[in-house]
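The form predicted alone is given below as one chain in structure tokens.
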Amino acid sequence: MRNRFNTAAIIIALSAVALLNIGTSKAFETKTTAKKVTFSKDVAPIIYKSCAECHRAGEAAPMSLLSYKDVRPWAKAIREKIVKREMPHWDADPNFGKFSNDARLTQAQIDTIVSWIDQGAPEGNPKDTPPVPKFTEGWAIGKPDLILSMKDEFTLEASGPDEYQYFEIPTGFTEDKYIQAVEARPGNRKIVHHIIAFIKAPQKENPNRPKFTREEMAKLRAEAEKASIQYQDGFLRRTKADAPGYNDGCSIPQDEYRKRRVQGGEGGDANNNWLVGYAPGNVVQPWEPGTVKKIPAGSSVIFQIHYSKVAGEVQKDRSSVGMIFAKGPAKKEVYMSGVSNPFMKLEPNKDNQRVSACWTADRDIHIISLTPHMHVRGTAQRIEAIFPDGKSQILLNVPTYSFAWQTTYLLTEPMQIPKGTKFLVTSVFDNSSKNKYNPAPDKAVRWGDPTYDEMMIGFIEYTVDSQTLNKPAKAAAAVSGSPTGQ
């Protein structure tokens, strides 16, 4: 009895020892035998794919991914970025919504170029890699059929406050036209702090209005500047410190509206005059075929652009906007609704304070994509419809907004809304010494124009149900034309 167990342990012994070998034979096999990672083979097919958009000359990223000896000088930068998932930049809850053009890598892709970078970044073959991503200079839709520049150069003095300047472009178009696509395009980063383009229709001459002599229109607008919760500083649209405040943009009275010469009852505007933004990191995609922006004939194009000033450096921009005619049939227009409240209040020296807006869709619509807007003290928001039946679902949720990086969420497939949604817009401010990038904790801050000031806004982009333009093939093609440029 004693042998057989001895007999059996030794047998366990030795098939233990034996396993303990294969295990380590396979841990040295494992390690000895790791995948090689290339440039060339490995990562470039990522970084072309997800990177490039914006890592490429002329764009907003600070230097340039298309070859490998871009590349190379800034793979431990790389690196550290895309594990903390800060490269390629996406702010959006991933357990909310799902977007086209989410950036964000795989764990799988970003395994890879970490293993890359920790074998030394090696190339590989040259002839591996694949063919550099063609883009179109300049701009992110591709070649435009049409340029709208501003007619000269706009000089920025190098010292004062921010400054909004307007430029009106016209289109010459001799019919309405039908954009696919449509970008906003800086002349100079530096200064230009965001873009918008707005349609200018021609004006009816209606001969019932009312005329008035020259005196009676300043006297009009004396009434109307004392009467808003707005005025005039300089070149920006900035509130009274004194005007009333509501942070819960929910339960303003809407009458409040009206007495205080403010637009967007219930914090919506859905004029259909809006035709594209720009601002920092923002990349902007032609719409689905079939949904335009309709730009009627004898139209104008508004530049409204926000300069921010380069301390001791005088600066000059001449921006453009570029668009992309319909070349089949045009179905439905896209529509704009910023969910605001600029009665907004923000006490000094305070964080975590929440600033809510809402506005109801009127009509049966669907949903294209979603924006916040805020500026420096911004630090979330989150954008949620309550249907009619009282369900409520999140539409987006941005816990990190960044004033630095403002992205456009567009939707993978359009949403479908049932009027009389409500849609529920918060923001959360840090009014703080916390933020460091906070000009003035010891202030409250109201809503305006300047960075220093505040916004808080939630752009819906949408189409109309009940709306079917169903211009034939034929014509959405005629306004093509011959591409020209200004």
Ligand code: HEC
Given for the second form:
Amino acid sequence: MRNRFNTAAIIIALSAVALLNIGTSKAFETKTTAKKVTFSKDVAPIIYKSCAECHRAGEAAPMSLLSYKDVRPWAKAIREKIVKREMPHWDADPNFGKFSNDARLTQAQIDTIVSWIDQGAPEGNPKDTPPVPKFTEGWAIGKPDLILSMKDEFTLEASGPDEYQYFEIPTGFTEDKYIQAVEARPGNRKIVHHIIAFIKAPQKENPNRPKFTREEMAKLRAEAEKASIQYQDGFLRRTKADAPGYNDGCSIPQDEYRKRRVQGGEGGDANNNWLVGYAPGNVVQPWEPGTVKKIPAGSSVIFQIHYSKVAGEVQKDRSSVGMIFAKGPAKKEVYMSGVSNPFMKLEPNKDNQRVSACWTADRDIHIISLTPHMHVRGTAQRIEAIFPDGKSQILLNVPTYSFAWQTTYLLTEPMQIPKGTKFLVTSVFDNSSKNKYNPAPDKAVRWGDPTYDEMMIGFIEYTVDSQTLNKPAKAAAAVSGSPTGQ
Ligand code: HEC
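What does the same protein look like in the form predicted in complex with the named molecule, given that the last one was the form predicted alone?
Complete assembly follows, chain above in first position.
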């Protein structure tokens, strides 16, 4: 009896275990086929990390994505954009280079958002939502120590061609300053296509410089304009239609640059008056501690602003540059080389036209970022390093360049480059009618400021290894606020 009872008990116990097993495996199964995905727990962390930076008030994107309420109406559009990998936008080929601002979603993140939308995009428990990320209002670099703004609001008329306008803003610096971060911000995103801010250091008086009368100066200037391949067309600088055309910029005799009075090619290194650029989709970050940009005492900052008009609407703009002073000792200065080919000439009605430019580093350097720049006919760009031992490496490959997104590719680790390394920048252009952005496929196209002309630049931002600035930067509090208000 005892035995039988025991056996029965064992059987009952076993069946209970079996039942339990069925129960758990069933529960497990339903969980995997339709894991409940909620905004609060699963989706918000992805959106806050990869989208919110642009999708918030006052930034480049058309709508804010900071809460369930914000995101829910956009669920369908979000699904489409992330499945097609159009958002976050990223043009670089993942096989070359590692970039810290690479915002592409992983397949797992895409799957999570897609199954959330397929389940009706539920909110879940609002208590699970992570805190909304903190952004410094307006400035990606953090609160600037100094903001330099255009003195007056600029008024842009409602019709006519694009305009390049220049504004000079004094820094008020009475001593050399070292900055850790700098950012340009458009006042009116509807019309500001881009901003490039340059440093204009005070000119040293050269007592040996011959003195010219006003008439002599004008004559010299006119002669220089005649020799140059470029001319001034209203607000715009353009290459002359009949200037010699070279698409293989690396084979242009260097003399030609001097004779023709243009910067570019090997002359790229002359660009150290570059301060910062802004264009839609561009991301700026402070440099590593110790890596700085020097602004000499008495300098001004020149804004070059490319304005595009809004048909039928008079618009106003007052743009700014914000900077953060270096707090620790300054070790390395940042330089920008714009490797470009202003001699380029595109044939009409032809796609797949290649244009190249070269620059050789004359010192040991570390590259920190790369920025391709072309206008609307640009379709691809590759930046390659050819080392002194003959080996070469592709640093950046952008197979689908998009003019609307002027991305700066920030290297995850600064890359060491020995003196004598040649950089080869190759761009591809489509000047055919297949290119839907092409305003005039029947015309030959030269270099120029307006978007209906072309440009071809590979910007290489770097530090110089041998530098020992070592000047401890003074406390930032010494200069604060802006001489021009704000
Ligand atoms: C670097 C800035 C930036 C980031 C990061 C970014 N976006 Fe965008 N987004 C934009 C801009 C600018 C537009 C408008 C231009 C366009 O549609 O290409 C846009 C447009 C969109 C649109 C289309 C809106 C419409 O009017 O139809 C959707 C949807 C979208 N983004 C979703 C996302 C999602 C989801 C993420 C993150 C996974 C994200 N974006 C990350 C800048 C950004």
